[in-house]
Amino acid sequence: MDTKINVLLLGSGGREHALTWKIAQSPFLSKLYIAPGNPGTAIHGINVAINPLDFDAVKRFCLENQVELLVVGPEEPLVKGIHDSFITDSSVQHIPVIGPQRKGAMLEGSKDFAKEFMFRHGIPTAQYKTFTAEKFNQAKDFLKTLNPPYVLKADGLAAGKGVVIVSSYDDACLNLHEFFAGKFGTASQKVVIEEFLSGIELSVFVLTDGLSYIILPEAKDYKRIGDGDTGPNTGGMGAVSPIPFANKDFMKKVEERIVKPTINGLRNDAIPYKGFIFIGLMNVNGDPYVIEYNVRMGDPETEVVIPRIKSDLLAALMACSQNRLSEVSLEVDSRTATTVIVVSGGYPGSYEKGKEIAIPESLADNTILFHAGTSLSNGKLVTAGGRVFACSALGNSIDQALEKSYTLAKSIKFDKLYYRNDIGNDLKKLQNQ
């Protein structure tokens, strides 16, 4: 690549400021912009007032600033079918989009999509049935034939928070009739009850042309928003990369028995895809099995990834556009990165915005302090969102990684600040093992 290219990556969370701060590293950039953005954003490209879900001022905007690359950073969008709007108008269909056509985003956008390609390419993943609320009695007979706990997913996007894990088999009817009166609105008017894998959790992240991939560095995140895994699921609470036992065994049953098998099905099902899979994995005994897909990068996870990636991210992102993602190798740095997500007191429920913020005016080396939930009021920084702020670093071990991490969640100040205290302690104990 000789030539630099106008790039504009839509999104405005923790993981749009870490890939924002990546591509901003690369020499190929000429300029970069976000749509809409954050505070943190703005620190390395220039921010846009555009709805990531306007598709025609997307367009627009890309046009009247010779944008050469678009990245989708979420996924509404991309289930939306953004990809799908710009290879059908012939005015931008030049414009390449990271990002899967809506064909290919339905592995997020339906579970029981994602479900039924796992089943008929041979991904290992859990049994499964998928109900409607007509089908309320039948539903309630299959969670009686399951073996506490119940697992329940609501079929569309329910940000990150339509799964419910329950252990009695009243709750799980409960929940299933919630599901169903509305909880999720329509993601949940279908409802994918499947069997509960026992083991530890991990993300494997694919960057795909349709044809060659590349996987990128693993990583932990932690859902619940109490200390000891307690309490409700949230987007994310932290994060941690590499794993200890993602070892390069267990990642060769990955690659072996859902990477290829899942880039190959996309093919053998003639779905195109350009960009990121998000793989959620369950170790169950050393054997991997998928719980879901995504189709973009996760978040928090993000934050631990991308800050591993010694290589440049847009000449890879480039080539995946132009189908030379075979020529790609990734340089990933040996140590450990993690992150503690800093959320406003409420989250996951209902959360006040607007407090003021304080944060360093310097970092210590090897840490990075995203911005995932901020916005500027009368100039000054204020809470946007439920999670507020991402405190990533790198170090030689988890410990010296999630020490640099905790120092800096510490030094940030607002009302009703909260995390969690315990990131990483159970990979701590594994690594010492």
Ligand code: AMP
Contents of the next structure:
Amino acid sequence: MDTKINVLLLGSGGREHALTWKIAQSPFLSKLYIAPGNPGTAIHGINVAINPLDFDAVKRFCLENQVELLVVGPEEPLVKGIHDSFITDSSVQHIPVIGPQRKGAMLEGSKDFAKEFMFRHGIPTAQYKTFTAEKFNQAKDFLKTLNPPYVLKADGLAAGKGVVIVSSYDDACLNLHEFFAGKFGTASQKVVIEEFLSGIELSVFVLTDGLSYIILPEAKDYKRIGDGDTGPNTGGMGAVSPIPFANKDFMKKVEERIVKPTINGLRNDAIPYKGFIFIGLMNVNGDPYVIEYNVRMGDPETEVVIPRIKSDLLAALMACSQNRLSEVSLEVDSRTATTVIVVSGGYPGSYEKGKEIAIPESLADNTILFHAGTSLSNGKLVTAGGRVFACSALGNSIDQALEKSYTLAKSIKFDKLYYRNDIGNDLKKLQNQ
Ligand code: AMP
Ligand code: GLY
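How about the form predicted in complex with adenosine monophosphate (AMP), since we already have the form predicted on its own?
Below is the entire complex, every chain and molecule, led by the chain shown above.
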């Protein structure tokens, strides 16, 4: 490759800051635009005030600014068909898009579609059945055949809130009723009821051009708001990579039983797919089972996965867009990366925005501060979201990395700031075994 390209990245969270930080280091980059981005992405690229769901505005910007690669951060534009919209428009169909077309994005956009896909291709996952409101009685009968706890999932996108796990049959029926009554609008018209899997979760990330794939570093996310995994689910309160139990044997099982059948399954089903696949897994007594697919990178997992990738990410994305991924191998830092998410008090419920933020002027070595929910107001950095920063760090052990992440988290000041104090504690025990 001897050309430099202009890239447009869609999104505005910590994930997008991490991707921006990495892509900006590539010798193949000319200009990097981020829509809409955040004050962190503006350090390494050029923010443009475009809504990623306004496909016409995205296309216009690409044409006016000679964008040669579109990278889609979040799932919503993909599920709503931004890639299809590029392919079917002759003015922009020459611009490659990283992120699947609508059909592939259904792996995340419809739980029922994803479960059918897994069963069709023999990919290990929990037993399940899908019901609509007319089948309420059959759904209740199916619940009776399962052992508690009961797992109910809204079929469609529900901003990460569409899964409930309850311990009593009565609660399960109540939730089922609420789902069918429109708790998540059309997303919960169909409900997947599945067997509860007991184990430790981890996330595996794959980049595929539809034929070849590369497996990125794996990570573990901490979803609950409170220490000790208590309280409501959030988008993610911290992450660690690598995972002590994801050793060679386990990852070989993941590759043979899950990654390969997924890529082959997409091909056999004639579902074109270029982009990231985020596989949420449960390690059940040493065997991996798929909990969910996402069609994008995870957030905050990206904030630990990306710092461990030593190779040029943009070169890999360009190879992906040109069906040359088989030529790419990733060099990965063997050190541990951790991230601690600093949030606005009240999150994931209601919280205030616009709080003035103080951050350190310089950062310690091997420490990166990724912006997630920040904005500029009259030249001052203020809070603009629930998750405000990802405090990422690299170290020779989980402890070393965490110490740096927490030192950074403690150095950030704003009113009602909160973070979990126990990120990685469960893994430290495993690491020391
Ligand atoms: P999902 O949105 O499908 O990732 O589900 C959200 C969370 O619910 C997951 O991260 C798991 O912690 C939990 N979960 C989902 N499905 C199951 C299952 N079958 N067994 C146990 N936990 C589950
Ligand atoms: N951290 C979980 C997600 O990105 O969906």
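Residue numbers count along the first chain shown, from 1. For clarity, every value in this text was computed on a predicted model and none was experimentally measured. Basically, rigid core = biggest C-alpha set you can superpose within 1.5 Å across the two forms.
Chemist: Examine residue 269 after superposing the rigid core and state whether its CA is displaced by 2 Å or more between these two forms.
Modeler: Not so; residue 269 is displaced by less than 2 Å.
Chemist: Fitting the rigid core first, would the Cα of residue 135 be found 2 Å or more away between these two forms?
Modeler: Yes; residue 135 is a residue whose C-alpha shifts (by 2 Å or more) between these two forms when the cores are overlaid.
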